[in-house]
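To begin, one chain is listed below as C-alpha cells, in the form predicted on its own.
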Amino acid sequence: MPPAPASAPARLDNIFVSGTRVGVLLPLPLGSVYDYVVPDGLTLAAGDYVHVPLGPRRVAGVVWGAGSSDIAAEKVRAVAARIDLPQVPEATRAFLSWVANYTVSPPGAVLRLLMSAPAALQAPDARPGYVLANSDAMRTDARKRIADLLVDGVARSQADIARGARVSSGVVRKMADDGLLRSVPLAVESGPADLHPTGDVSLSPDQAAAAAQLRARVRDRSFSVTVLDGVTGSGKTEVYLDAVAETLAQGRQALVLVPEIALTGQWLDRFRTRFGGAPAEWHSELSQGRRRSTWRAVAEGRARVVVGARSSLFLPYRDLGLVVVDEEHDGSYKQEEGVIYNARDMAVALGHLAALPVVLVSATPSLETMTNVESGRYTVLHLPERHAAAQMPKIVAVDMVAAPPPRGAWLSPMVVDAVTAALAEGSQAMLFLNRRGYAPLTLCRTCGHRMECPNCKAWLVEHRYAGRLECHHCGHRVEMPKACPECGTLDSLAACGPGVERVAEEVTRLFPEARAAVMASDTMTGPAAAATLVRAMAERKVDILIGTQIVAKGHHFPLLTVVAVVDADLGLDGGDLRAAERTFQLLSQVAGRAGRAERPGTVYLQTYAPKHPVMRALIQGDRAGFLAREAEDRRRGGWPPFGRLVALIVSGTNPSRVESYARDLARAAPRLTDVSVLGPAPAPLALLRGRHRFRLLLRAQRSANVQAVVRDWIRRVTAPSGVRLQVDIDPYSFL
C-alpha cells in the first residue's frame, strides 16, 4: 500500500485522483465513512462502487465523499478497485443520508438496503438460460405454469424456471427438446422485456381528467404529492398507469410499490396488455439469479418500470422519473426489523429530495394523508364512482347476538341464506377472516393447559391441512400431539375458535357441492400460486373463497355478488390507537371485492357490536365523518398525526440485563417540556423469537426534533452485552 502523501491533491466537482483520501461508506452497521486512498492509475467520483480492504477481507462499497485529513497516512489503506457500474446518484446519496438521520439508523444499514443483491456487484457470466418459443401448446398444468412465468420475456436459468413454476427440472428439458422453449445465453437476454404503451384505453371523464393532471406532474419533473383518492372499482389503477406511460416517454424510470407482491397478478395482467410487456419485479420470492439481474437492470437504466414490495424503495434506479404508492395506508410498509421504517413516508422523502412526482393511491387513505391533504401540503384527486355500470355494494350488519350461528358453527343463518342463494344464480361469493389456519388456540378439556411458543408469548396456531401448530410470529412448527404435553390426557386438546381452514371446514359441510378455496399467506407458496388461484376465481372455477387479507384488496372478480366477513371485530381491540382506523379500512378493501362489475353486490359484516363507529360509517358509507372524528380524537389527546411517537424496544437472552438497560434508559429520559416518556414496561409480546423483551415510549408536540432528542438519549446508557435497542420513529405496531 503506498503511504498518503503529506498534503493530498486538489479535487473538482467529487472528482478524486490518485493520492487523493475518499471517504468510503461500507454496507454494515457503522455509523460513517472509513478512510482509503485512491491509488496510481485510478480516478474515483461520488457515488462510484468500489472495492476496499476491510481487515483481512476484500468488501464492497460506495465512495461517499472526501476523505478525514485528521487520520494518519500509514493507517490508511487503498482502494482496491473501482466495480464497473453506473454511479450511485447524488439525489439517491442524500435520500440514504436522510433515511438513516430520520430513522436514527447507522448509515451502513441504510447502505445495506441498496447494495442487497451482493452478486450484481459481479459482470454477469454466460449462463444458458430459456425463453418462450411458443405458447400454444401447453397441454398439462406444469407446462402452463412455465409458461405463465416466461410470458415477460426474461430469460431465466433451468433451475430458476423449476423454481418459479414449481415444477421439476425434466419438464423444463422435455419442453425445450419439444421446441417450446428457446435456449439463450443469459448475459446476453437477462435485462426487462421492452415496453411500448399503447394508447387505446378507455378512460370516463374523472378518470381521464384525474390522468391529465397525473401526466402534467410527471412532464414538470419537480416534486408534488398528489393522493388519488378513489373508491373500490374506480379504475385508479387505469389512471396511474396513464402517469406512468408518460414517464416512459420521458425517457425515465417508474416504479409501483404494493403492498403484497402476491397480490400483482391481475395488476400485471393489465400492465402487459397496456405495455406489450412485463415490467421489472423486486420481492423476497425472487431467486438469487433473477435478483443479481433485476438489480443490475435498475442501475444501468434498462429496467424501465419497477413493481415491488417495500425493499424496491432503495435499488440503485439511474434516473426515476414517478413513483405511485398503491394502497398507500396499507400496513405493509412498514418495515419493522433492521432499519425500521414506513416505505411511503420514505417515497415522500425520495420524491422531494430527487425532484420527481409521488402518488399516493388509496380508497381508505390513512388519517396521516388526508391530513397532509387538508394542510395543502399533498393536492387530491377524486374518483368518486366505480367505472362503467357497476355500483357500490350494500353493506349489512348481521348481529351475531340476535341472530346467532348454530352451535359449533360460525356463519350466521343470514349469510348462509346470501350464498346458497349467490350461488343458485351463478354467482360466487367470499368469506373473510383475518385469521391464517384452522383455530387461533389450543387447550386441553382436562387441565386448561394452553399451546404456547417456546420462543415467544404467543399461541400455537392450528393448521390442521399440514397437521402442526405454528408460531405466526417466529415461524416454530411442531406435530399436533395426540396427548396433552401437560397432564398427559389423550385426545384432550380442542381447537378453540376459528380460522380460514375451519370456515373452511364448516362451507364443505354447508355446501358439498360448491367449488370452495381457501387463499392465505401460509397456503400461497409464492406470486405464481396466488395468480393461479386469481385466474381460476376470474375464469369461474371457484365457487367460494375464502381468505386473509390477502383476498382484501386489488383483485376484480365480475361473479363475486356475496361478500362476508365473518368476525368483522377482529382487530378493533387491542389498545392500538389506530385500531378503529385499521379496520375501517380493512373491511373497506373486503367490501370493495363485490359487486365490481354488471351484478349487484351485498357485504354482509358478523358483528356483535352493530352500533360500534366503524360499523355504523361502513353501512351509512360514511368514511368523511368516520375520519372526522378520528382525527377529533387524536388530536384531543396529542397523538400522531397531531404528535409525535417514537417506541424503544429494549431486547435480549437474558432479562435480568434487559429490564435493568430499559430502566437505565428510563432514568436518562429526557427533560423537556414538550416530550414526554411512557414506561419502561414489558411489551405485549414480552418473549419474541426467544428475546426477553421491554418498551418506552416517547411523545412529544409535533414541533419536537425527536431524532436528536433520542440520539442525545441513548448516546448517555451504554447498552450491556448482549441486550439490543432498537429505535422506531412514528411506530404503528405496538406489540
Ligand code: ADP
Second form
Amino acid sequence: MPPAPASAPARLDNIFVSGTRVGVLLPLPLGSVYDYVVPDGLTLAAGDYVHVPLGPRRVAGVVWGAGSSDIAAEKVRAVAARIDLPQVPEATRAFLSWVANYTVSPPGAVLRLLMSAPAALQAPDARPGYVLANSDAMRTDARKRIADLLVDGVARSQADIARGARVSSGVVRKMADDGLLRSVPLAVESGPADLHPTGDVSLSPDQAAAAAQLRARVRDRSFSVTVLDGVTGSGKTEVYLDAVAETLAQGRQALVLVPEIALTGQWLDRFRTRFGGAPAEWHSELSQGRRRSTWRAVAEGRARVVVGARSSLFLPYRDLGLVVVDEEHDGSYKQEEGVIYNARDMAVALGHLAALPVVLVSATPSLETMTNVESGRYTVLHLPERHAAAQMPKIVAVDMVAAPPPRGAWLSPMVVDAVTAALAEGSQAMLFLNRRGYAPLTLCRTCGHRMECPNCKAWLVEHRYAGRLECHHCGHRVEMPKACPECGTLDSLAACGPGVERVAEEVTRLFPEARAAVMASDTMTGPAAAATLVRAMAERKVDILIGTQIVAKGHHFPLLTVVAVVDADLGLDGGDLRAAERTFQLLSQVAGRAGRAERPGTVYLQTYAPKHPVMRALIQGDRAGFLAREAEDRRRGGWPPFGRLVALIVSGTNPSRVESYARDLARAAPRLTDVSVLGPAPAPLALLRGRHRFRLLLRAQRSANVQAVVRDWIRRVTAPSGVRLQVDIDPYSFL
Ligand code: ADP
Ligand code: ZN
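I've shown you the form predicted on its own. Could you give me the structure of the form predicted together with the named molecule?
Then the entire complex follows, led off by the chain already shown.
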C-alpha cells in the first residue's frame, strides 16, 4: 500500500462521524480489528487512539479504518473515548500492517510493539504542584513539616503535600498565598533537550563527500538506502551525525538504531559535543517513567533524535525523516521472541512505506546488504581510511598446534610476549573471548558426569566470581556442589575449557603487577558500570582488558595496541549458514579496536585452523574476496540471500504432543515446485526453558511468496493445546 502524499486533503473515507462503524485494532497478542460504533458527539479519524470496551475491560486501541459491516448492529458496542494524542500517521499504519503480513504475525501483536508504554496514553497530570519558594524558618510545626517534605525540590500536588505532611489543604493554600510555596505545573517531567548542531567537527575530504551525499538524501524526502561502508575508525559515526543534523534542520525526527546500549557511553558524549544536548534513549532498561515520557515526546514530535535498540523502530514518530542502522550486520537486530523480525530489514521497509532515507552503517556489511549494493538497489559510500594518522592494525595468526600454550593455560607464548612488550612501552592490551564465566563445562573426573541444566539441553557454565553454575539459556542457577551429584565423590568436579574469568586468572598469574579488568555482561551491574569501565580503559587506568563481545562494540581506546583473540575458531562450527560470515564480522570488529590513534596496533588470532578461509581473509585484509566466495557458495546452494528460508519451531512441555504436531505439519507441507520442506527434527536445543522443541525448515526460491505459502500451510493443521508454533521468516538462529 503506497502512502498518501502528506499534502493530500483528509479523505472522507478516513473520517467517521457518530453513528458510523469503525474498525479498531487492539494491541493484544492475538488481536485484530474489531468493530465499534462512533457515539454521539464524537468524530474519529483513522489513526486516532481510542478507548473501547472489551468484555468487562476497557482497552486502548487505534482506529484502523471503516468497520466491516457483517456483524449484527446490536452486537456492536460504542467507542468509549478518543485519547488526546497525535494520530498514528498513515505511513506508520501501513508499516505495521506490512510487518504483520511479512512476519506472519497477528496485527494486534505488531500494534503492541508500537503501544509499548501504555501509561503514556494517559493525559499528563494537569494539576498544579508546589515547590518551596524560600527556605526561611517556618513559624508553625505544620509549616515546618511541609518544608521538610519539600526540601528535596520535587513538585507535589496540594493533596499529596497535605497527606505527606499531615496538615490540612488549607495550610498548603495559605502558605502559597503567603509566597512561601511556588506553584509549578506537575506534568513537566524533564522533557527532551533542545538540540543545536555546534558545527565543531571538521570532516576530512572523504568524510565530507560522504556527508554531503547523506545530507542530499535527507533533503530528498524520499525513499533511498545508502550503505556507509568504512573501515573501523574511519569516522562513520561523525558522518552519519551530519545526516542527523540535516534532518534536524529540516524540522524532522531522526532515529539511530544501535545493536546494544552498552555502546553508547562514548557515543553519547560525542552526540552531546555535536548537538549540545542528549538524544532520547529507548531500550529495555528504561524506567517506567522514562518510557512514558519518551514515548509521549516522540508521539508529540518533541523528541527530535532517538537512539535505541531494535524496538525503537516501532515508536510513534510524528514526522520521521531519517533512519540510521549502525552496525547493520549485527545479529542482535534480530528479535527472536513474539513477533520475530530483523530490525535492519524492517527499517528498510519503513523507509519504503514512509518515503524516507535509510542509512546502513558497517565496517563489515552483511552479505544481504552487499548483494543489494551489487544489484544497484542500494547506493554505497566508502570511507577507506582511518581518521587522521591512525593505520589499520596488522593481523597475524597464532598456530595453536605449532606453538601451543603450556598445559592448563590458554595464552600462547607469542601472545604473552606481545602483551609484555605492550605493557613495557606503556600501551594497553585486550584479550577477547566470546564466552562468559569461568568454564563452559564442568565434568566429574571419577564418573564422567556432566553438569547440565534441568530445563534445557545445555551444559551449565561455571561462574567462579559468583560461586555458582548457570544456564546461559534460561538463567537457572545452582551453587557449585562440593561432590559430584551423580557418584557422590568429593572434589571430583573439574572445569573444562576457558571463559573470560579463567583467562583473567591466567593474566593475574602472568602479569601480577598489571591492572586487569573483566568486561562481560554479567560482571557489570548495568550500563553505568560498563560506562565507568570503558572510561577507565580510555584513560589508561586499566592495562589489560579481558572481555566478551561487549568489548568489541564501537569503543575507542587510543593507547590500545595489542588485541588477542583467545579462541578465534569459536563460532565457526555448528553448521550455521552464517557461521563464517559472522566470525569474520566479529573478529574484524574486535581487531578494529587496536591502534586507533598514533600507536600502531597488532591483532593475534589464536587458531587451530590458520588456513581457514576466515583467518586468511582477516590476515590478508581481503574482505571482498571473502564475501565473493561466501556469495558463490550460497548462490550455488540456493541459500539466502539467493533463496528464502522460513523456520517453524514447535514447542511444548509434553514431548509426544510436540512431536506429533510437528509430524502433522510435515505431512501437510506444501507441495510446490519452488518450495521444499526439511524436517521435522529435534532442535539442537531440544529442550529450552522446560519446553521440548522440534524444527521444520522451509526452503524456497527467491521469487516465492513464502508468507502466503506458510499462512496457508499452518492454517490447515491445528496445534494441540499446550503446543506453540513460532514462525521465523529469514531465520538467523538455527538452535
Ligand atoms: P567509526 O564509526 O568508523 O569506527 P568513528 O566515527 O568512531 O569511526 O571515529 C573514530 C575516532 O576518530 C573517534 O574518536 C572520532 O571522534 C574521531 N574522528 C573521526 N572523524 C573525525 C573528524 N573529522 N574530526 C575529529 N575527530 C574525528
Ligand atoms: Zn536452562
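Just so we're on the same page, rigid core means the largest C-alpha set that superposes within 1.5 Å between forms. A quick note: this is a predicted structure, and the numbers were derived from the prediction, not measured. Positions refer to the first chain, counted from 1.
Positional change of residue 144 between the two forms reaches 2 Å or more at the C-alpha, relative to the superposed core. Remark: with the core as the superposition reference, the CA shift of residue 163 between the two forms reaches 2 Å or more. After superposing the rigid core, the C-alpha of residue 32 moves by 2 Å or more between the two forms.
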